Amino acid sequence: MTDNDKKTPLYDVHVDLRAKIADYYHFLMPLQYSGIISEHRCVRNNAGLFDISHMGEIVIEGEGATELVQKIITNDISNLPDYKAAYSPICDEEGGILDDIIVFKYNLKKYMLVVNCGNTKKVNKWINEFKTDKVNVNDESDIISLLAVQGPKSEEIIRLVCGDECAGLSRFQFKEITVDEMQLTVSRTGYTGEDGFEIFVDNSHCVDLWNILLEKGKDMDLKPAGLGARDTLRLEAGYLLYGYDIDEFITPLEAGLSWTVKFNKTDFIGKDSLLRLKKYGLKRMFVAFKMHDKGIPRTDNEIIHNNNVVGKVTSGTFSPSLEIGIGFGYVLKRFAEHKSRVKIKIRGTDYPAQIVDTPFIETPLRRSHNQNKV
C-alpha cells in the first residue's frame, strides 16, 4: 500500500467483511472474501455482488456527442436506440487499442463512457484532443459509485430493490430510477458470462445500496464477490482484460474483436491503419485453450509448437467450472486457424493443451452472446 492508492466508498465494508485486500491499478480492492473458488460458484449457481467502484466513468454532452463518439470508437452507434449501450475499442492512429469501452447513449447530445481504471486518465486526455467547442467532457469517476449483481438469480434480487421495469430490461439496456431518494442508473450488463445487472450510484448512497442489495438478495443467497472471482468467470465466458489480452500494442482484428470495427463508418481514428493489416493479413490471432491435465497457466508462459515457441499465454487460470487450467494467449496465424495441439511451459515443464473456442462453458448469457453485437 502507499500514499498514492484510491479506496472506494466500499472500502471499510470489505476490511469488515475479512476480504482480502489487493492493489489493483492503485485502488485497493476486495481479491476475496470467503475464497474465489466459492464465491465464483456462486454467482455461477445464485448470485454475487461486486463493488466495481473502480472503474472510470466519462460523460460527454454537447452538440457534437454522438460525432465525437462515433469518431473515438471503432463500432457504429449511429442506430443506437436511446437507453441502450455498446461494447466497443478506442484505438490510436496505429490501430492499437487505447481502451474496451462500454458506451451508455441518453440521447444524441449525452453518453456515458465506461472505462478500465487503469485508463481513465489517459481516456480523457484522448477524447479531449478531439473535441470541439460544441462538446463538454467530465470524468465524473470520482463521484459515481458502481455495483454489478451477476448470477442466475440477478433478476429477481433487481425487482425486489429496482422494480419490473429494472429487471425487464434486455440486454444491453439501461434506465434511470429514483429509489428511496437514490438516483440510480440500472443497466443489464456485466462481465461474468451471466445474466447480471450494473448499478450506478452517487458515492454517498454506495454503502446504503450494497447493504440493501444484500438485505434483499439474502434469501437468493446473494453474496459478495471479489475481482478474483471475477477474472475466473470472466476468462471462463471468454472476456477479454484490458493490461493482459489487449493493449495500444494489439489491435482488435489480432483480438478477435473484428465485429466491433465497423469499416462502413465514416470515419474513425485507426481506420486506414486497420484496413491496412485486414489487406495484408494478420501475423498473429487470439486463441483460448484448454489444458489436457494437470498445469495451471499464467501470464507469460510460453506456448510451444514441436519444440518451438509460437506464442505467449496473456491470461490462464483454474476454471473453478471446469475443474482444469484454461487461459487465453497470441499465437502465429496458421496455429489459431488450425486449432493446432500446443504445449504451454509452465516452471520448465511442458504441459499438452488444445486451442479451442470461447466460451469455455455454456450460460444462457453466453448462448445468446451474437444476437448483442451491435
Given for the second form:
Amino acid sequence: MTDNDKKTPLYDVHVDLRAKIADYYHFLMPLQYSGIISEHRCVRNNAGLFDISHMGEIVIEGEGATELVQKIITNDISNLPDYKAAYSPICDEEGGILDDIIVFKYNLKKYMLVVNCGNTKKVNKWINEFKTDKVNVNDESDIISLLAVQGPKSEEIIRLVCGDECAGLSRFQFKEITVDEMQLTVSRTGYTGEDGFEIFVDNSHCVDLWNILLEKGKDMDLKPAGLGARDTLRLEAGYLLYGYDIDEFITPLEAGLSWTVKFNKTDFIGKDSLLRLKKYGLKRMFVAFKMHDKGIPRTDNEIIHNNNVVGKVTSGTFSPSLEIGIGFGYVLKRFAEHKSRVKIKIRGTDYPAQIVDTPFIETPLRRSHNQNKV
Amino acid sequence: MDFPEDLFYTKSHEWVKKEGNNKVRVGITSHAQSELGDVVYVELPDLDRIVKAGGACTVVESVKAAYEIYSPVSGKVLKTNNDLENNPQLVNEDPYGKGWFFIIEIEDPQELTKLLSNKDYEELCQAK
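Return the structure block for the form predicted together with the partner chain; the form predicted alone was the one displayed.
Now the complete complex, all chains and molecules, led by this one.
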C-alpha cells in the first residue's frame, strides 16, 4: 500500500453503499452516502455511524509513560482517573500547535493518544525525540480501526451491541470489553456535539463490527454518515479542525484553547513561549461567526471591519441546523473582544456577519454542561 | 443517470434547451448536481448581462464548496429562475425542469452546433 491511496478495512463497504469517496490526507474516505444534509440531520435527530479509521493511534507504555505524556501535552492529566480520556494540544517549543489529540489513560503506565491522520507520523517522530529508555512508543494506526456512533439514540444502540456497562459510561470515560470474540475499546467521546461513542477495534473485526452496529441500530434509524457531515456537525458544535483552524503557526492561547494549557503543572514543551505570549498579549484571536442572511463563508475569505481587512476565515460552511452560513477564523484581537459586527468578503462582495459564541446550536452536551454548573 | 435527447450539453456539465429561434434555457445536468451534492445556494447573473460562451456567469454552492457555472453560448441574459433563491434544492430534485438557471438571447445560433449531443455527453460522463 503506497502512501497515496490508503484505505480503511471498510473501503469496499463504502463503495458498495455508493459513497462519494474523497482523498483525505492520503486516505480514501467516504465523503457522503445519501447526502451531507440528510446525514447531518440523521445524527442530530437519531444516530449516525462513521468510519474514522483514518485517525492515528499512538500507544505509550512503560514506567515513564505518565512523565512523557505530561511533557508533550499542554493539558494536565495528573488527576485524570484511569479509563478516562482528555483533550489536549501538543505544542512545539515556540508554542505552535503540532496536533490536537485525545489522551486515553488506562493507568499510570499506559496511554493511547488519538491523533489526526495527517499528523500521525509527525507526532510519532516528535514523541520519540523525548522518550526515555523506560517507555515504549508505538504507532498502532495501521492495525487499529475506529468507528463512531453519534446522536441522541447512540446510547440505546451501544446498550444493544456492547451492553449496559458501556451504555452507562460517563462523558470521556472508556472501557475495554469483548463482544462476539471482538476485543473493543468503547469510549463516550465524539466530534459532533451530540452524545456519542467511539469504538476502537482490530482491523480484522472492523467490517463485522460495522455490520453488527448497522443491523442492531436499524430500529433506531442508525445510518452511515460521511466526513462531509462530520465537518458540518463539528463546526456547529464549535470544534476546531487541525490543518484548517489550527496548525503550527497558531498557539492554543490564540485558538481559544487556553483552558487546555496548564501553566501550574510540571514543565511541558512550549511552556516558556506560551507564558511569554500570555504576559505580553496576543495579536490575534480565534472567533466563530454567523452570517446575517446570505453568503456561505469558505476557507481564506477575508474578514472585514469598516472596510479594513481584520482577519481571515479558516473554516466555513452552510449550517444544516441553522440553514445559514457559519464559520471560524482569526481576527485582530480587539475585534474578537467586542462581539463585533464584521463582513465576510465572498467572491468580491461583503456579506454581514456577527461574531458569536460557540456552540452555534444548543447541543445536548452543552445543555448537560450548563445543568452541571448550576 | 438521465441524458435527455432534446438537449445540448457542454463539457463543463451545463445543458442547453432551444426555445424558439434565438432563445435558450440553461441549467446543470443531472450528473453535475449529483457530483455537487446538496445545493444550498445559487448566485444568478443579473438580467441583461452580456455573457460569453465559456465564460463564468453563475455560482452554485453545495455544503462543501462553491462551483462556477459557465455560459454555454454568447448572448444576453433575459430571465433567471428566481425560485432557486428560496429553493436551491430544486437543482438536485429536478435539474432539467424546475432547477433551470437562466434564459439567454443567443447572439449567434451557429454556436449551438459546437455543443455536445446527449450521446457525446453521456460518453464523456462515463469516461470518468
